[in-house]
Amino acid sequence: MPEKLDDDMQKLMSDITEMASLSKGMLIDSVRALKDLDGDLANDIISRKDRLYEYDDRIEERALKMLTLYSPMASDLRRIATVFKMITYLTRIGRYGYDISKITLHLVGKPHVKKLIDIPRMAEIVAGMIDDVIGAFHTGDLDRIADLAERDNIVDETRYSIFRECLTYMMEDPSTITRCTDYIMIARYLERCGDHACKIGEKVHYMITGERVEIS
């Protein structure tokens, strides 16, 4: 029975890796579509939503079956409990990529107010946070998420910088209001994705150590 549990655990972890790649890809690609005002890419990202939800359902079903069949204890139980939380956060991250793509479709054909620098920078930081929490989940290396809170603070500060800059543009030129409102919303979405990465980090820390921490 333990050998079968190990086999199913490996499949579960493989599914999580694939879901994380899909979710992060939707987010990163959505920002690329936004930067380039690429409607075709935005539509492609939107089409990935069903696959994201399929991963959510499949992983949840697999994890529930493992709880029923094996009644896992200690670290195995914590790992499965972590998976239940992770799929929720990964679904939300991917869904924000979907939402950014929807906004992008409304912006296609309109020039950006200015060259986008801060939004892609936020996305790059968040992508690194996602990579590291997934890496820690697989390897047990907590050093990968030791500075997660600091990176999240940078994401938060960048969001407020975008908000202030957009307010200036809107006051100087009312024709920018719609576009700047979209930028503010997208920055908020990216900030929330950083928060979700931190929540995954908290669950991974508990999975590895049995101790609860707050990363914020």
Second form
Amino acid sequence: MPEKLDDDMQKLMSDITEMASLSKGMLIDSVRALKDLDGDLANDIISRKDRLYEYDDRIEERALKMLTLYSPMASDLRRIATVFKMITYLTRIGRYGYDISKITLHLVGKPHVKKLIDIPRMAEIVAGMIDDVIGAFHTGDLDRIADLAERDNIVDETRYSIFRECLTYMMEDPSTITRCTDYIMIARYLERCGDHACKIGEKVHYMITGERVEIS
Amino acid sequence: MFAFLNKKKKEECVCPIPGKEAKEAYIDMKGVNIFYGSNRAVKDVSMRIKHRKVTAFIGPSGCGKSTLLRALNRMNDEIDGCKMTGSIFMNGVDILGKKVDPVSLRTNVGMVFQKPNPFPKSIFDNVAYGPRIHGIRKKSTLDCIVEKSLRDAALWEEVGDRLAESAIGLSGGQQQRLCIARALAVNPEMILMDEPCSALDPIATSKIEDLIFELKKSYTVVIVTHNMQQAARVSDDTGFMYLGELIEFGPTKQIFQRPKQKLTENYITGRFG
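Could you please show the structure of the form predicted together with its partner chain, as a counterpart to the form predicted alone just displayed?
After this comes the whole thing, all chains and molecules, with the earlier chain placed first.
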């Protein structure tokens, strides 16, 4: 039975890789669509939502089936328990990509208040965090998630920086209020995605070591 | 109620009757070795079994867990060529000592086996057997003991109105609970269970597990099981044995969620054994 369990575990992990790629892709592409005010790309991201939810359901189904069939213990149990939590966080990250794309559709045709620098930078850091927690999930390499909290701090600080900058623009020119409010909202979404990456990091740490840590 | 059962012993015999105050470590094993001839089946095992908790022994077949369990009521004495060294302190008395009377010890430490083994007698007589051996003859007293034991074994509701019927006619699960009631009838302090559910269906197994949960309020329970989910469900502490050695012993939650030893991890995740 362990061989069968191992086979199914490989499939489960492969599904997680695909889901993480889809989820992160939705987030990164949504920021690219925002930056370029690309409505076609935004619509494409919106259309990926169903696939994201299909992964969520399919992986949950597979994990439940494995619990039923194999009654896993110790590291196997921790890995499956981690998967249950990961799919929720990954769905939320992808969902934020969907929300950013929806906002982008409203912004298409209106020029940006200024060239977007901090929002793409936040997205890049968050994408790196997602890559590393997924990498640690697969390899068990704790070094990859050792500095998650520091990176999350940078994301948080950037969000506040965007907030203050937008306040200045809005006070100077009320016509920017709608766009700036959208930027503030998007910065908030990206900050939450960083938090989700940290939560995944906590779960992956527990999966690898059996010890609970708080990454914040 | 069972005060009259407090065993009358020969003067030279010592029996570890529990004190009034519960002790943290009810059983304290120190360097226990058990030999079958020249074969050392249990190797230098030391552990502390807590009072009124359920302790499970797990491990692959032949690892020595049943042998260790049987050491707790000196059942190994009945096996030719079996020799034990080390100490097993029960409430401060070394039960491997020469002064301990194994028969008195077994009254205090009941045992339930893999296959239910009721006597070919009535349900009542099965439970009343032990008390009668101890000299209790009064019908009303025996009635009282039988009812309490059957209630404690969660069997009274099912058989209370047919105590005169043969125990052989009961289902496997009922027979096993009858055997538990029979053990309880002599007012033991500890119950040993050697794979008590391996011959039972899932429903009967569930009833026994519920019963174990109730029993630990009044008794110290030690269980050997091959079913790791069962060990995880019913026990407070778990010991993993392999090739006669106690590889890891600790809180059940720790053993099944994050074992410290790689060997334990490999066994409970089904990588061997």
